[in-house]
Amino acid sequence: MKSVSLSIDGKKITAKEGTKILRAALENDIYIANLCAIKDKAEPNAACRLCFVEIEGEEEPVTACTREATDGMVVNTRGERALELARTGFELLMASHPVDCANCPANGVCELQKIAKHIGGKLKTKRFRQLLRELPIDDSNPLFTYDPNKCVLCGRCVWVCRQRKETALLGFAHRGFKRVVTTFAGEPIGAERCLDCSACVEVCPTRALAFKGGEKGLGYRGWVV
């Protein structure tokens, strides 16, 4: 396959043809802000709003997820427009996410905290009306619990657990602010068909999928493998 080269924040590194720029960024430790990339997913999810660059050339940023790496490009991740909109965006994430980080397990490895971090956003936003959900703690599975109000819609879990074709139990439900990764029919999550597997804990960057009794889990780094 015929490979490109193009340039981001100032490193030269080649792709495949017709790789996104997101994963060309991440394979070349470059690292991009963004919550629902899918290595193997062959659409991207395009849901967090996280991801935008900004391409010499081009007027306005563009999510690095959904556009494709070209020969030549020129790519600015840090980009003062790119990071306002990457703010902007993660602050209407916060907006509706309980933060109380002292108390999560996921502390020192969230994928909220790292993003913050990156692209100097607040985990506690003043900008826009907080909305919390407060939904009920699923606490059904002897593996793990499931907490919704710390869910931000990555779709993580969903796609690795619809991997398992004959016991895939993870979906989304509703839309808009009442949108939610549920099981089918809204069973407890601790159903026969899911006391074998813990996949979509694995991957989940929040810790709204968290293992009981404190294993640590997040086997990966904000890019799913």
Second form
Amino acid sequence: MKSVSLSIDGKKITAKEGTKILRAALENDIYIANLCAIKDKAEPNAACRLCFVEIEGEEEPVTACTREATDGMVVNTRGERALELARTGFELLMASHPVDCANCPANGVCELQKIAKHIGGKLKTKRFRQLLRELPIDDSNPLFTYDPNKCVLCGRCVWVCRQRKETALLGFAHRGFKRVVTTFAGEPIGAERCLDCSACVEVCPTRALAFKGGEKGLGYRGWVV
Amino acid sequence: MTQTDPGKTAEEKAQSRQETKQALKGFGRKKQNLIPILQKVQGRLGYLPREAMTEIAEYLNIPDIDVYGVVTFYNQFRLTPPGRHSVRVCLGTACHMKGGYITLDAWKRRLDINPGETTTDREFDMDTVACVGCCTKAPVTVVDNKPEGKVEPTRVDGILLAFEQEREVKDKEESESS
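Switch from the form predicted on its own to the form predicted together with the partner chain and give that structure.
Below is the entire complex, every chain and molecule, led by the chain shown above.
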């Protein structure tokens, strides 16, 4: 396969032709904020709107997960226009995310905290009115709990649930603000159908799906499935 | 909103399943047929019970959560059986400004159900709509396809009282004729 060489933040890197900018960057230890990326998934979810980067010669910032790296491309991940878009996207996410870090098992290993720091965004948004979903927590599974209030709808768990099972248990339901990751008819996740593979927990960036027992960060494997 | 079908007997469930199987005839097993199938099944059953959704998922060989996802996405599909009377509370811009939410609260309180649900006696089903196009009459509620204007909470009581009287008259006539 042909390879392309490009520059990201001044660093010269080579990537296989067809690789998306986000993947090329992450594989070369250049971090770009992201919540929904999945390494093994060919088509990006493009759900979180956080991976904006600037490309030299282009007016508008682009999402790094959807744009293929091309030969001679010059990418800037720290451009102010790109970060401003990412911050707005991030603050919109946080407007419906309960911020109680001190009492959250994800504290210290949370992707949201990491991203806030990286892009200079705020965990507690003042620009937008906070609107919480106040959904019940499902702790029916023996291995993990599911708190839909912390979910950012990235879709990683939904995808991974479909990779290991004949018929998937997790999926999206409802629309707009009520959109939620759930099971058929909103049944408890711990009912007999879950195979307890806990793959969904390992890919959850916000610990909306979190192992019981409370060990901090246990199991999180990021975008590498 | 969770799927609830309290008090549904095994017989009724089997019947829903049978009806669904009948409706599925003639449809290919491609998943792009999902929405036409859902429309046809709802046309027959009046709503999409759990059994119908699992039956459809199996037929198209897709996860049942995906059927549930589509059903909950579109306002057109319902998870609960329709009532004898339908109540559609308008929350469009004009109705919103004229206190549509207060009207909705009144309906919720009187019928003791949330939007998208049916009363346990299956007399009323209630839902919200975005706009019905007669904004001068705001706040509007469409009752059995008839738009009612200026529906303040007292009007809600009035509409319900009219239905109650209608029922009483009917009951009386029935008892007299028998």
